[in-house]
Amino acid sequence: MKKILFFLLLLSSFVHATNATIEVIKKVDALPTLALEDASINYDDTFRLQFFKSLVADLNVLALFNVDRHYLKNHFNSADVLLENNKMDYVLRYKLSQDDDGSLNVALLLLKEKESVLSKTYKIANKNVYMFLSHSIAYDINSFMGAASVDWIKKKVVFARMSEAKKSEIIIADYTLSYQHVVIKDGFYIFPKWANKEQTAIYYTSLDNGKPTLEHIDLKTGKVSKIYSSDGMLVCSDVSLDGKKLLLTMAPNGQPDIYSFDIEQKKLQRVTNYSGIDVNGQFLDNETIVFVSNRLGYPNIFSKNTKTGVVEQMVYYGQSNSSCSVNGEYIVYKARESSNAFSDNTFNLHLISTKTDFIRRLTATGVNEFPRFSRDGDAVLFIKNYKAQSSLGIIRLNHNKNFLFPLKSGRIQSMDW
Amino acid sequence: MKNVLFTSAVVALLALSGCSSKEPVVDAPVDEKVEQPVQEVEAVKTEEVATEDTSVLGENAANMSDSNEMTIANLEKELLSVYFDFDKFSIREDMQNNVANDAKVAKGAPANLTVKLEGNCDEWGSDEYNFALGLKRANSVKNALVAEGVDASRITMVSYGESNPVCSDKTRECWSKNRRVDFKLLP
């Protein structure tokens, strides 16, 4: 009995396997199935596959059901579901319609046994961005279900993108980098961070003129100022909370050591002093802070209690452990695991908790770059280059998931989410 | 002259362009009549010189600037860039004489120009840590200029990570090639 029932799950598992392809860790569980019928009016198939495709990973993204990826019309007020979906658990029934002034509307339908049990419409002035429709349809269908809050669906992404050597443009994007809006351009633009948690502004270095000058720009003004500008490098590694306070990374003097920027006073104080290098300063509480130290020859996660001065080794596994992110007790960090610098396999993203020994390995295979929580600490997004492929991840911490978007666009220099 | 040139076909390519957008251009008999619309050109383009650069100035002016920019240049083709090690920001053994050679270059240029330090990485490396290591890289090669006698006010340093590849790559000569620190001198 026992051997039919793993053969079972083997079995069920490779049925996944084929169906689910944007994800990396699969488990065999009992996730509900849904399905989704599309009752389209207005718009051309290849518009209407774009947006099945966009709804498909969103709500795969949410980790709560089993989503059928077959593309199905069905009329919207249809008394039945196909009777390819009669055993699903959900049926998600949408249609898009066109108005007269080119808004793109949604209409909603989620059957549970047939019986309808949420309904919703949905508009948004421009198709051309239906999927931050399609993330706010995920963002109510994960509400309804009672799960723990996915806002982080709905906040976009900032990234720089090298073009060529020394010039980058800064964009903003939504979480899936499908939607991209180049908003500054034609110079040499690194190290963007959202400024405030409404995300209507944001901080940058810019190295057009020679001398490393920390700018913010206000994306509803398009107002551009400058914050403070040092020689060496200026970099922007963390904003607190409130949007008071920032961590820069500078070296007036060629020494890259972190410093806090208290933006109201304009006042710069100095938070490490050590001879080597110190970079990528997080706030961790209102004392500590997290960063990158080569301290003990080698570049690994350390932090500061800012008012007794004390510094202690967070991090004991990884060769070289060069980026962190850090979210309450959360830090997820970078480490390249192997002993050969130029093996493939070789970067490795890990979370620890400052409250326990514990270590989750969180990537398995190529180089994995750039962590960075949600506000909330419920996901990691990350950039994944493997086999001349790369891709923007998403890792469910809770749901111990990694989804995958593959990217076409070219080098990402730093991204902030 | 030129100008003149360009300016006229940019106006002939805007007309001609015009034209054509009327009507589709496949298999159009030749001796159709096609009616010229009314369509807004794009303004000619010109030139406008600033004030300041209508000052003629005598001839040895021009001539200096020329030789100061020449002087700038031959000289920067002299000044070697200094290779470095994977994660490693001190100078190499074999990296001693590229950086007595750039002491010798910088101590002879005149007074006026400054040498700037560009430190570079291979793309191994994180983005913030990169950076840092770039300006420790240029941060050693000052240190050595500093050492030979070279005057340290007359030494800036810029990182620009891993952002300004000369190779891209995916070998270990590309990458070694890429971890460097490049000479600049401004005026």
Second form
Amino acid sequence: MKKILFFLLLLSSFVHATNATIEVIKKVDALPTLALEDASINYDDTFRLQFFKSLVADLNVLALFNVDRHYLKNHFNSADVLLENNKMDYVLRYKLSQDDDGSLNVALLLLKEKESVLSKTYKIANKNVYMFLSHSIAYDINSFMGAASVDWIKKKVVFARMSEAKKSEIIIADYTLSYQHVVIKDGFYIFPKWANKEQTAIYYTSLDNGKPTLEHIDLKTGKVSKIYSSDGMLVCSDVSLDGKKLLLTMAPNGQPDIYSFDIEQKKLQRVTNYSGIDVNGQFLDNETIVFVSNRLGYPNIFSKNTKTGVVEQMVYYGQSNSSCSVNGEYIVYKARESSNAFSDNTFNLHLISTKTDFIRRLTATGVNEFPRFSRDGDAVLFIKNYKAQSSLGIIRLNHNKNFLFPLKSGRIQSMDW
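Alright, leaving the form predicted in complex with its partner chain aside, put up the form predicted alone.
Shown below: the chain alone.
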């Protein structure tokens, strides 16, 4: 177990709430103003305020509006907006109501110059998952405004939360951490990974029996299946788009390397064979992977063509680069920005293009790690640890804005989106 924990710490060094706080990296142009008017019935003020805060957070993350944070009430069929909102470019009026069976209904009007430009209704069986309804509203408003797709806003996040020494939980959440559902607990489970794009199953590493074991859980049936076991360490770092192949970091003989595992054929194939450290493999395309290695004497990002065997250095900025995610020609990675033996160091995320010399810093303070691109490349989700607090952060790449959603208790060990 000591050897296993050593490699996990080594890997971590490589890859090291509902109210969102905003960390602006670059000043943006003025945005149209938007205010909300609550016309709800059947629900108490506590729930109405929860829904309001969730909707404000989602609308802020869209980065399309300057959203007013004042909570105001109006009648749904009122012929006029509230006096406070007369100068707003847009007013979003909504009504929460409850069916006899307990279902939550939402009627929505988007007003521009006091005229309705969008009308929608929504329904969800359980009010406790109201945040997903809020995400859907934001998604539809984004589409109405003609902005780039934000499919990711409705996706779930899976993460491992450390609760105590050698104890953790695998949790499914929305990106704001408003919703959290514990899938597995009462054990030592780390590095969860979605098994498919439908998000119906998860891979994770179990350390309960002393030997790292990759396990699979079907979220519909709850069935847990053993996939593979290995001495040293065993982590699933990426799943192919079709869900048929995994990239694993394994160290059966002491040194970690990247392996490919075919799910259907149950076939394991070694991809890297280096005397040092190769970890955190990511699929770049059908023939190429990107991974972290200490081939230069410090962690850096490399690629390898699995057919030709050619290895290429991908990053030339930073002296301790790790924890990467890939989308098309772009790579986002974690880099150490300071070297202080007597206090916490800063680890920031950077974005590069594989086709140009383009490089961009995405974060500014704290320890920022485990970046994950959305499938469309529009956003990056990451873990931020700062001043003893663990948060999920989301970066809107085309809007130069970061949003943080803190975890109320525990520490996020790793996550996938």
